[in-house]
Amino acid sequence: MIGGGVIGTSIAYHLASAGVPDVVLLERDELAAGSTSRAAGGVRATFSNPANIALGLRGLEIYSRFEELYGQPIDFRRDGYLYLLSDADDVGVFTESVAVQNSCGVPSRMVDPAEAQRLSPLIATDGLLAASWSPADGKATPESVVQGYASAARRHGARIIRHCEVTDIASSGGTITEVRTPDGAIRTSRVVCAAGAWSAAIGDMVGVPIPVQPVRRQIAFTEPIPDLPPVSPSLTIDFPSTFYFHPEGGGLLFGWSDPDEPVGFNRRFDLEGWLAGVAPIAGVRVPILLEQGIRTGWAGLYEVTPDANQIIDRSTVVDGLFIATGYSGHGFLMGPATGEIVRDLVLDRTPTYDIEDFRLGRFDRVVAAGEVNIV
């Protein structure tokens, strides 16, 4: 197991628990140092499609038990995602999905603005058209899960090994025969690449591409604000700009992804650039954001793939190469559902989940335009 993030400790707990033997966790930092850390901790079933939609189903559910399932309080919290609408086009597609999601069993629906204003208290209105309501989603502390995952395979004998960079991976004949890293080889015949931005280096090891590129994304906390809404959503997002916050520490934790932001593994936190993108937003949105000051923020990285959907296979032209990556950010909310995809992978069973979509072999063909997950 290549990478020490949610995905990667699930897996490693799913597979450990599942009685495969000699499970090996290998992080080139610490747990949860990569995106896992960098996550809002959102977890939602609002997708635009069924199978997407199943992922986060299982997240909430699985979440919303982890305390009692791995012994491990995570702070799961059901206060709903509000996404608020301003284009007529966007109305209509999420008309759409919010049929969609309740023929799944999502209880999510459309509100007028004055709802949403309401459920978002400090919104303004102006502009917009409609908004989608999801009450079951929630967030939950991400860092918090990856502790529980990695204490739950420890305990199912799983070895977790930090400060430790793969540095190649050998095969023989079409076959992975091992993993090296500075600290000496590993004898294996499976390799699972949970390894986030970094893992189309793992896929150049073996010759298979993966088509994952990194791309930086902040967050910000503003100090503490007065008189806030007492209840108010895990996350109230802007469609259109991409912008969101929800309550945190006293005051608002918010986030921009900025469509200007190039390609690449830059995670320094820089507040004044991308602060004079968020404010024209915030000034509009959220009024009440301009007056405030800044606390902290962080930069990290969104694995992304070309349609924004994850890649969770076994490879077909490497034998015992599992990949479980590009989750676009989504990863957090998807860990529970992939574990157990990957495990039943492994262990040459089919999932339970279709997973004919996040196929690595869909980029080989173009991606028509109902694929791309828009929501």
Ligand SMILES: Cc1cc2nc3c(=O)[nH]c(=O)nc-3n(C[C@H](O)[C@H](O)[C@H](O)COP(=O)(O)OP(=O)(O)OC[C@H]3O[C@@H](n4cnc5c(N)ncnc54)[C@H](O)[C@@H]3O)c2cc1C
Second form
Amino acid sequence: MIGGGVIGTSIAYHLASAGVPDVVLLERDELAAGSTSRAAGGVRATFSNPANIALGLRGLEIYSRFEELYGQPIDFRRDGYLYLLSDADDVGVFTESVAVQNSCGVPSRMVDPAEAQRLSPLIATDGLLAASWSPADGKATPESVVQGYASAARRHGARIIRHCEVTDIASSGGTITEVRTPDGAIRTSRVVCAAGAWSAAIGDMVGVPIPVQPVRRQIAFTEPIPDLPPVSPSLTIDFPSTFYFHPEGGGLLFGWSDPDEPVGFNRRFDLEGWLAGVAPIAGVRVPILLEQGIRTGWAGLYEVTPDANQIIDRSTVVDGLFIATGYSGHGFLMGPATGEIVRDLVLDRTPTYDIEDFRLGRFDRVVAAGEVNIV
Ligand SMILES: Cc1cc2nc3c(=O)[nH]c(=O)nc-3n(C[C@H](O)[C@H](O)[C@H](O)COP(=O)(O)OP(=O)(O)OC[C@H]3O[C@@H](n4cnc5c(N)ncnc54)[C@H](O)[C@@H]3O)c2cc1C
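For the form predicted together with this ligand instead of the form predicted on its own, what are the coordinates?
What follows is the entire complex, opening with the chain shown before.
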């Protein structure tokens, strides 16, 4: 296993608890040091297709019982997701998605702007046409999930080695033979790539193109705000702009995906430049935000694929290579289901989820043509 974020630790736990011997997780830094500790913690089943909805539902189910299952509190709260819509086309698309979600058992519904404001009292409804509301969605603390999975994996015999970077993977005749690190090599015929935004480099080690690109995403936290509403959604998202917020530490956490952010591994937090982009949007949607001081913030990386959908598959080119990456902004919530899927792939069982949309082979055409676009 390469990578000690939510995906790698979940997979390590699921393999070890299924009785797979000698599970070793290599993390070059601390556990959760990659994107996982940078996530906003949102957990939702509000996707537009049944395959992703199933993974989201599993995330909600497992995180809601995580402490009972693994003995680790993760501060799970089910305060709902509210998507604010101000474009007529988006209202049509979300109305269709809500129908799909309902058919999969997700109790989401469309609401009018007045109800949206009752649900999320800090918003201004200017220009708003409608919203979609999913009361069963929630949030949790990503680092705690990683610690919970890592401890559970260790209890089942997995070894977790930190500060150990995978520098190469040797193969012979299309089959993996060993994983190399500065501290020595591990002989193995199976490797799981759960290296997040750094996954393409792992693929390069064995000649398997993994079309995942790093894109910086930033989050900021305001100073405490007196008289915040007692209940607010786990996430309120202004869909056209991608601006989102939720209460955190007595103030607000807010985020925004800068559409001009270049591809790259830059993880430096640039408050000034980012605020210049997000403030005009935030000022329209949550006017009170403009009056607040910023306490802190951080930058992390989305691991983005050309279609913004994850890759969960076994390689058809290199025997023994498994890949779980490219979640494009929603990997935290997919940790639990991913662990189950990769466990089943490694054990040569048919996963209980439909993973056809997550196959690596769907990119063969774009990779060959060099057309890797950020969506
Ligand atoms: C600002 C922000 C907000 C987000 N909000 C949400 C959210 O609300 N909900 C949600 O579901 N998702 C969210 N995400 C996305 C989520 O954080 C990621 O999709 C998820 O954490 C990916 O987990 P991972 O385990 O694949 O990757 P990571 O957590 O990045 O773990 C990969 C690990 O691999 C290690 N590694 C890489 N190369 C090597 C090597 N050669 N040898 C050894 N180790 C190596 C890295 O050090 C790293 O620790 C957000 C992301 C960001 C940046």
